[in-house]
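Take a look at this single chain, the form predicted on its own, given in structure tokens.
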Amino acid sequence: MLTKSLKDNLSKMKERYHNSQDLIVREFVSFGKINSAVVYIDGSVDKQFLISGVLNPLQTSPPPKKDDVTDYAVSKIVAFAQAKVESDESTIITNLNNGFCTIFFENTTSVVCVDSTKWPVRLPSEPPTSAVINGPREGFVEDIVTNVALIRKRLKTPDVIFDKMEVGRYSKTQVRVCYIHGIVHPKIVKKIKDKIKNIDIDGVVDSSYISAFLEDRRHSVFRQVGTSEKPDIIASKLLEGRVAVIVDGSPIVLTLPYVLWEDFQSSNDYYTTPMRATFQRWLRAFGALIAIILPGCYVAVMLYHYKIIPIKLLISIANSIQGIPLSPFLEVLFIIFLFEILYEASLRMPRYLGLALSVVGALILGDTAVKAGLVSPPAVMIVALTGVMSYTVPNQTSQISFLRLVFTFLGGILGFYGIIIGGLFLAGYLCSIKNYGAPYLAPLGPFVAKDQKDAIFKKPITSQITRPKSFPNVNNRRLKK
């Protein structure tokens, strides 16, 4: 608790912050003959207000007669939308950390906490990894205040909830579980709620960590929590009985129920004909099975099942592969290594230097390596083509890396019955999985008929009267007929 002693109390917020620099303390005479200072962290306040609003207002008002000079300060002299009365240290600091600027008066136990709030953020742009066509080119930000102003833009109603939630002991996030009354069924909010109550982590620096926490299954290869950089697609999720988890600090909106086919869906489908978004979908399913299993494929068919090509074919073949000195299966893993270690370096290298080194590694240590005989021309393609084929679901690129390379080790050791083993233990264990209420296969395994107008096949808005039936929620109706 505080004390009446303006000196004690700023004493005691300084050993508190361990005299960091960046907490401003700035003593004046406010009301003309009360001794007062205003309590701040440097960055997080906007001082042109701070002064206008703040200062200005106290040092040439009168002064209070009967009233308390906190209450005073708050009803009649401080110009800003929000502020309040505390006396409680810890949630004195909380407001500073939040952004807060704090009045001290002498002779008083309590001060006045001014929500001055202005963090640096970044305006809305179109999000890099969801770049549109036609549709909104609005993204999230790093400023949760932003994100939930994007979202209720979208959603005027009432019926739209975000519950405020804090976690991390040092970190102090804000995280909001955002859903709509009337549609979410309440089950999956109070599980969502409940396993975030229960982190207990010393900071949450962004939404990929409260993901994690999320998960049914924590030591999955498949990632069982949706991800949007897009408040549209946040809006319409929410429209079907989602739950959304927004995090401070972080561009990336979380989504749950989560189905794997969401990943073969794209924003753009929404803004095309149907018959246009349904060939795309058709084309992103076989780009990523193809990626999956061609590198399996093409060793399992060189060491094992060579006499299924075509003579003409497997002359060219014979002649391209001739004095190379590694097998296919280790020329095919090598290749593999290679793209991914390029990958890697891209990806970390400054933008111009990326493009340049991506140039140099795919062109021409390509075609320096096959000159050299080290690695062949079909291989350098089957692997070049997976690698291409990978980004058509760009949300599921890590994990058909993974399965590429698996399904090359099944394909090297056992040949087409390994790559069919393999493919019948993946479809069983996808099928097991159960996220939130939703099959994860849903609507495709189980089938479910209603929810196919959304799915492989896209459908006209008109003909979608009812939200989707693979997971839990309490109003099934979306269009009036």
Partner chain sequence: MTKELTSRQFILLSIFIMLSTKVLTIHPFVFEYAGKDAIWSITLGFLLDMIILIGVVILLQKFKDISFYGLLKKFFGTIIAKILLVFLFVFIALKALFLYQETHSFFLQILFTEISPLIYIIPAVFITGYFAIKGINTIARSMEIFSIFILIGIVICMLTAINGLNPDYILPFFENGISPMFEGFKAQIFYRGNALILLCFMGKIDFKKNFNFKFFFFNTLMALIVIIIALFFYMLYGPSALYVEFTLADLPQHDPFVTDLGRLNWLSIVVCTLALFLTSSAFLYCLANIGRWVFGFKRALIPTGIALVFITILAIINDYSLVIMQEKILREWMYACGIIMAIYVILCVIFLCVRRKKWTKP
Second form
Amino acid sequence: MLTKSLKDNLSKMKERYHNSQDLIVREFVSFGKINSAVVYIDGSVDKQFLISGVLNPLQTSPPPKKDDVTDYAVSKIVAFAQAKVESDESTIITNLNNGFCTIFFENTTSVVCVDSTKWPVRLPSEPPTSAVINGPREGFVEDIVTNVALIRKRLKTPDVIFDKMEVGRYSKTQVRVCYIHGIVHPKIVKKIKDKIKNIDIDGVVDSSYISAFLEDRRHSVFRQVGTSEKPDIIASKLLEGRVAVIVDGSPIVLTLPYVLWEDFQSSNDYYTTPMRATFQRWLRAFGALIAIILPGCYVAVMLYHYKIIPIKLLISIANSIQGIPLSPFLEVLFIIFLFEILYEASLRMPRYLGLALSVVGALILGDTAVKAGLVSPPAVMIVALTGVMSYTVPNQTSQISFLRLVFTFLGGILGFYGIIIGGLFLAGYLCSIKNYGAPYLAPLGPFVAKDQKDAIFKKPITSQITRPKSFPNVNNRRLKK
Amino acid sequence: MDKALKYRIVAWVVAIFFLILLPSAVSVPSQLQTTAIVSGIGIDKEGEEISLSAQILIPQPSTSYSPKSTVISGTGKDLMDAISAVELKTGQNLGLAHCYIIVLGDEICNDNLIETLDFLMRSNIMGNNTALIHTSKKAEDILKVSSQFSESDINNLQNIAKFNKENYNSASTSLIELFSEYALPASASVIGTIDSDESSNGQSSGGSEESSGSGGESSAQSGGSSSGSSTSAFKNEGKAIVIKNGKKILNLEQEDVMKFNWLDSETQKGNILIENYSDKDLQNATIGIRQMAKRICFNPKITNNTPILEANITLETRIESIENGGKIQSSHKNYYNDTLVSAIKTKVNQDIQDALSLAKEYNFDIMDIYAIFNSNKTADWKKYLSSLDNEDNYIQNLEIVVNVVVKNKE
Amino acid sequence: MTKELTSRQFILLSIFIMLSTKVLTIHPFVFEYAGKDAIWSITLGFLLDMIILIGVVILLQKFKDISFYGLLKKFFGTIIAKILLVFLFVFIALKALFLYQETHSFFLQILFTEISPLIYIIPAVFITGYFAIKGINTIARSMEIFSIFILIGIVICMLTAINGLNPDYILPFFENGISPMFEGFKAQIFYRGNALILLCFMGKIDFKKNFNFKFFFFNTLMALIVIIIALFFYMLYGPSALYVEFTLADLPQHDPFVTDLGRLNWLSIVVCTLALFLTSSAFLYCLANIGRWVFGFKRALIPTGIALVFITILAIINDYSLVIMQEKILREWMYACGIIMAIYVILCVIFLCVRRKKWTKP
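I would like to compare: after the form predicted on its own, may I see the structure of the form predicted in complex with the partner chain?
To see the whole picture, the full complex is given below, headed by that same chain.
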């Protein structure tokens, strides 16, 4: 509880912040006679606005005629600033933490909180993970207000709702659950909000923390929450009836319900010709499939099924594996691990070193390993090829890498039989996942014919009359003809 | 049961299964290291035993595609036994999955081939469409010649087998065809003959071709060096043998094979040589005509207990050469006229009648006469067969009426 | 009752179940009895299958809000219903076992030179058990995903055979009368009647508009495709069909120009294994369901486990060999299957004749 003594109140605030040096307390005289103080957290406020919009009016205005100083102060502060009178200590601290400046007055038990927030933010720029050839290049930033604005900019309707929530005992991270009223299914929104409400964690520093709580199968290899760094993608997903979860401090916005096929769609698909987009989707699917099974198939063929290789290819392979000391299984495993280590190292290295390392890794290590007779050229080629192919679906790269390893094991242990068993298990597992009312493999399994216009095929936007049926939504019609 | 516990149990079971099998996957060498890749086998008879020769590819530790091969032989009481003998010699399993050819020595063809080759059909170790080739010498010799050729050389055994399939289809029988034809009432097949010629002195380096007469000879040297001392060659002269009831009954010369080819619907291409041809432009000329395509339609009928096969043949042809006593003929002139067409028709008719005479003489049916009549005139054909003293002699009363339509494809 | 299957999924399921035993070993087997007329035996077999299928589907639509067990119970009382279900259990178990055997034999011949029965059976039991526990919805969805690949694979295998077709191998029809055709038909009874298994899905299907047309169109189309496969097989191999074991795997093996490209039988391996394991899973699901009905288990795990143990024991008795199975067991089981089939066909006829309202009251 605040007291009437300014001195006591200020020392209480300092104590609450353990005398932290970034809590700025500046005393001054307002309205010519009242002792006052402005309190704020350094770096979180716009100082120029603080001087011109808050301090100047308070210092130069005539004294209030009535006793209620705080209400009078609010009326004198520049009109466009959000200012409110608060008396609860915890609310005052929350406001301070959120970049408000707080003005204390002598003989008053309430304070004026003025929104003068100006956190250090990055300007919206093209996200490195989803570069496009055509289409908008704007990306989300770490500031939630900017991110909300970027979505609002694209959906100028009062039906777009941003429900505000707070997660994290210490971090008090702002989370906004965003959806379009009248399109989204209320049950989905409720489930998401309930899940976020139930999160009791000390701090949330990125959206991936929230994402982990939103997933139904938390030990799964497969992610069950969609992500995007681009406001145009989020806007289009909201229009499809999905829910977006924006987390302060993260440029990655989460979307739900998520189906696997989303990762095979790229924002580029919507800004290019439908035929090209369809072809690219098939390429991605083919690339992902090959990336998963090719090393396993190679090992299976070399160990158990050489019969299926055409004679000319067989001779080439037989020539190239002469004198290799490792069994094909170990050989492929060795190269996969080498590849993964190179990948990991190149990520961690400074950018200029990382480039050099990847070149050294790919060209020199591979070449010398072949020349030294440690590994055979076909094995290097196959692993390198699958490595490249796994990036055709960037959001699934880690899953593909894991599955590639599993299928290599299966191919080595049981040959084609193992690969088929693995493929069946994978399909069965993915088919059994239901994610916020959406079957994970929809619209392929179950096959939703009407959704194929934007799944296996990409039809022109003019033929996308209805919203996806793969997950629930309340307003199915999208295009009026 | 607790969900997490259930997951853990399943994960442990799968992990244990993997761990048990993992050592085998780690220690298993590549099949290519434990298996000898066989590209062709030869079967001969040695006394009472069967000798199997395998042409085994030897991988070369290089990036270029030029496999060498060697021939290793083994004998046994039957084919399976002989294969085991070869495996003992090589120390590797024989991988017959890529074997494209089976060369049959002359002697083995006098025995029942069906019994000899039954193991290959039944065991599924070899593709059932593997081509069969007969040689009048030892099969091993042919494979030895073949092993001197590399895959990239122009004339290797595989190329010759493929060429024969396209151009002498009636004499190109695969393993499965031999068994199918054996099971049919006619029980006759034709297998092409390829020989090796050790005596010919190759004047050119390995892989070059030297042709003479109607047949083609190709020569090769080990390693492709230019010295011509130890040169071997294939002699593919278009000859063939006729197999009936699994045994050889006749050797066919190339012209005989060509004659039988007229009634084979799959053989599309060929050459027609009209000798001593005279018309208003040409005198005693020899005209070479290329057969570009062929369509054949059979119309079988049985009249007065005589089977008559009406063969309607449409030929698309082109004049390729005209030898007219040294005179140069204009290439712009169209030499197709009724006389030439009539000569072609006569030639085709004569060839088919000759082929029929030969078939009657040795009582074999490689033209599928039985199947044609049985499929189209079942009742009459049954009646005809029952009227014969020996049903197997059904071809003796056969008449073939040939109608040829010749189209100019200049 | 929850509708677990959409119309599309049920159509696919029926196609998989009906055709599961018809693409690998049936053709050489029937040829042994029917000779040249084997194609007619196969066609006759499909006719029988289609008649049973039509009856079953009419029944499923007539009693769309009640489970099969519920219907049997109301009609015959609990004890007889359970006895009848035990018959159906044996019928499906034999079929499932046959699928396992067929796949094992297929792997043995085409993929591995030798594969230990244990190494084969453990993953097979694991994967089919997994699907059966996950439920028919997961099985049907997986079928939806793989069906297009399976169809493409089958069509490619068929196309590779076009070059060497010889009509003389099957002509003239009925050369020795129609008795060989009936001999062949009788011999393949074990392969037939799969449609009866669909009774287990009674009450679980969400029938949509145009269901009947789509159902019969796609089932007839697939039956025609399989008959064409048989036709191609007999026209390709003729009398040598006896030497060939697996129809779909051997179709691409005849033409040397195709085998030059590589052994395309790997395609049939993928196609057949996917189809056979998914169908086995559906069979297992039905077995587990019957186990639930008969013994009153609440969860799928226990009846599925029991069904798997039952099948594994049968498989061990059979020594995992399809040849032995054909020689020794198949002929004996054929009669068992035939009798159960007859009982159920009669049952279907009875149900088709009764009034719906009387038996579907809650």
